[in-house]
Amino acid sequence: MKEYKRYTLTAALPYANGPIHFGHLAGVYIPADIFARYLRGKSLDIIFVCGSDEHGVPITIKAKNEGVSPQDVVDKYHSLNKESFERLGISFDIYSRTTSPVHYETATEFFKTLYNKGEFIEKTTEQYYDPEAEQFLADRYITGTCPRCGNENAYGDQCENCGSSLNATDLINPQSMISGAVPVLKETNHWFLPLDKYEAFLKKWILEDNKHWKPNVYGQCKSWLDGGLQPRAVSRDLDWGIPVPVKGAEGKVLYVWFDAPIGYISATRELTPDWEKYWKSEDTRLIHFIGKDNIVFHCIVFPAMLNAEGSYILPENVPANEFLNLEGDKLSTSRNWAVWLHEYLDEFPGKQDVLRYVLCANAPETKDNDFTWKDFQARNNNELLAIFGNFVNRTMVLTHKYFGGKVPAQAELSDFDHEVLEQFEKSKQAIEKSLDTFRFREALKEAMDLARLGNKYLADTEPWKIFKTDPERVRTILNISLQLTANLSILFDPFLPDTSSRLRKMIDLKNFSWADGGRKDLLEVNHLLNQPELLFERIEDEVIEAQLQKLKNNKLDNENKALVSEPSKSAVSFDDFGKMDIRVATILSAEKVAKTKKLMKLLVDTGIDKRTVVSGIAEFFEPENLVGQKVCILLNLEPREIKGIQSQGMILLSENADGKLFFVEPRPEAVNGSMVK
């Protein structure tokens, strides 16, 4: 690999329309921070930049829903997320924001440079327009049925059910999220970046020059390139964002995916007057840490922009992770199915490193992974506490007990002693190899395996049993254990910075660097240790149960909100309502309708007669469980033939947000035929 003088690391700019959740951390910020701390430990010239992405439709949707301004929204979540990152120990050199004056200036200059070079295509296209709200609709302001999977709540740019990228015009039965009106196509003028113009450059750069990228990144890029690139709009009809700096572009702003990645550059300009050497020197290695949903923008769109501008370097690597699920279900901000970082930090004080450990050990590096609270508990109790913490505590306590807290001298070494000492450097090299290739789970395992070896070493040598008969042997055992402890404080530093710092204070290790890892003599003989403290605490079952219950409550609250938020239908007169004959009835028999998934044939006793009703409930109920079920039935609904069966009435049901059906049940004492008024 080429030797670089400096490193520019970027972490995907999170939208400032909500808090940070565990999926964000596992996918982007923890691996990026591990790598940044590793490079700093090697005393390399590095900047680590991030910031809030404060433009785009999600911001305006949030503001509209909360009845506040977009600026109010981004101010709130920028502050919250910046503080949360700091509390977790994410070591950004700067955490900026795309509403900063420097960013406005940088993004505007970038657009003007490409515009003046003739890199954009200006053309008129048809886009959806809300005739009631009298405005053009961004993709995220349109919902409809996904043409690929049938999801009725797909957005105009993506279906969150099947993950397909969409155009708003692909949607079946599109609807405006602003007014609920059916949008119409209307002509509008925009500027486009002709990605097809850069296709040859991108194919060579990605498919030939960057075969070392992770398979998931390389594969997704290849798929896009094989499908052929098309011009992509870099402007939008919105009133929130950076104005397009062109005459005649009133009411138009830069598309957020043109504006946002320039935020890395503007953040660097804020950080240092020497910003250009981190973005324009071939001696700089640029690395983007992102999630898989951002691959196309960082590997195709942004590089095309940089290439068109002409003076910037391109990313040497883009180590994107897959998605993290939660308790077997896809993380979803809109459904509140998430664990929020700021809440975790409040509810688990002092356990920021436990979270870092668990999310790294279970990181979705090659495939989607699942976070569960039970696994969180097990990794804390069975690994951090029982292995790492146990080894350090026993080593420290025994040294204070037998040698007054001073590092004893080694005597004659056994084969086992040599084996343990040689492992220090081997572990360091293995960790480096894994970190250099962005295999963070593997690197963390190597570090924990060294702690595991220390635990085994103490368990096998049993110094507490032989001190009276062979104190010299105990001196050797504890010296080696202390040298191993010192190595752990260095090799775990990128992963568990708070724990490593506390451990170095306990052993009074100062002026360390990554280069010191692997040494067998980090602590001199007679070096005085400080008093031992517990590095980790046991997490009890009731703590985990409380978190699981919290998730259940969040899910229930979201379902209730979804039901309440369903808009009411048009008003009807009292006379019209009085025409409906709703009665109590009992199901006498039930059977599924052949060759259908949803239909159930029911025979019901209405108290007036016995009649057949066809109902779409077969996905939720078994026929044998329905006999004797009391229901409410709309009796005077006009008969209708369904699959060759005459249906005479409609069973009343309620529906949850997830589509599950429930009977509207009368009280047990209600008799068949009694009216519902």
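Only a predicted model underlies this, so the values are computations on that prediction, with no experimental measurement involved. Numbering follows the first chain given and starts at 1. We call the rigid core the largest set of C-alpha positions that still match within 1.5 Å between the two forms. First, how it differs from the form predicted in complex with the RNA.
- Annotation for P70: C-alpha shift under 2 angstroms between the two forms, rigid core superposed.
- The Cα shift for L548 between the two forms, taken after rigid core superposition, is smaller than 2 angstroms.
- With the core held fixed, K601 shows a CA shift of 2 Å or greater between the two forms.
Right, the form predicted alone is done; let's see the coordinates for the form predicted in complex with the RNA.
This part shows the chain on its own.
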């Protein structure tokens, strides 16, 4: 590999509309921090930057819902998350935020550079505008009736009832959420980054020059590149964000995806006046730690921006992780199905390293993984405590018991002694090899295996049995056990910084660095050890039960919420109702529409004719079970072509909270063609 003089590590900027949960940690912050600590331990020139991502529409909506200002929202979560990271021992050199003045300056300059180079294209489009509030409306700020399912409380970007994604202009009876006014379409112009223009460059850079990226990252990029890239708007009509620094762009701000990654650069500027060498020097290795949801931004969009700007380096690697599930279910902030970091830190004081250990050992490096509290307990009790903590304690207790806490001298060494001593360096190298390739789970296991060897060493040499007959031998054994202990305090340091530091205090080891790992003489003869204390404590079943109960309660709350029915729609006249021609009909034949997941092509006998209807029911019904099914059909709905098939009418179905569909089924005696009224 190329020789690098310095490292710039970034961890995804957490969005400041909520707290950090375990998924963020396992996927991004714990691996990033381990890597940062490891490199620092090697005395390399590194910076590790992060910060809060504080712009964008979701924050303005949250603020509105809570009756506070967007600044209040981001202030709250910025300080909560900053503090949580610190308590967990995430060693950012700086944790900044995208509302900082430096960031405004950086992002503005960045935009201006691209603007002046003519890298943007300008387009005029029609968007909804609230005449009362005198502002353009983000899609999320518009409600109306969903054209698909008739839900009256659909948002401009998505209907939460039927799950379909919408354009605000699709909504029937649109309404501004700000003033309640009926929005009007108004022309507005925006700047776009023509990603398609950088396609050739990106293809070469990723597909040819970066074959070493992780398969999930590489594959995802390939998929996007093969699909073709589209110009992406870099500005929005919004009052929360960084103003577009162009004349005549009043009321427009930089789109959050554009300003957020620049936050890495701003954070670096804030950190050091020497920031440029970390971003513009070819001998700097830039690494982005992110989750898989962020791959496209960090591998395609941001590099395109950096490339267009011209003076920046590109990431050398983007070791994105997959997702962490919780007790078998996907994490969900809105459903409150998550374990929140700040709550964990409060409920498990002093156990930040346990969390670091468990989430690293079970990190979703190659595929989605599951976090369970039972596994958390098992890893604490059977690995941290039983293997690591126990070995250290045995060694310490024996040394105090036999030699008053002073490091005894080695005498003649057996083959096994040599073997154990040699293993120090081997373990260190194995850990390095794994960390260098972002295999954090494997690296951690290597470290734990050294503690394992320690236990085996004691079990095989049995110093407690031979102390009376052969104290010389016991001196050797404990000296080696102590050297091993000292190595553990160094090799575990990137993973478990708090534990390692407590361990070093216990054995009074100072002035160490990663380079000292592997040494066989870390503790001098007669060096006085402090009193042993336990590194880990057992986690009892009750504690785990309590956590599971807490999750169960969350789930129950959610289910109760889901049972709430939609409020009734506004009144319609009898005439309006009478316009609808709903009839009894029978399905004559059914087949799945090729190349779709949900669509079923139905031939129905309506009593007056036989017609074709396309319906989105294929996920719930088998074609053979549909023949003979009596249904209600809306006959006079305007025909529409779907996947090349003319659909003439709509079958009426009811939908449960979980999305399951049921036919509105007439009695068997009802004949085809009879009116439903």
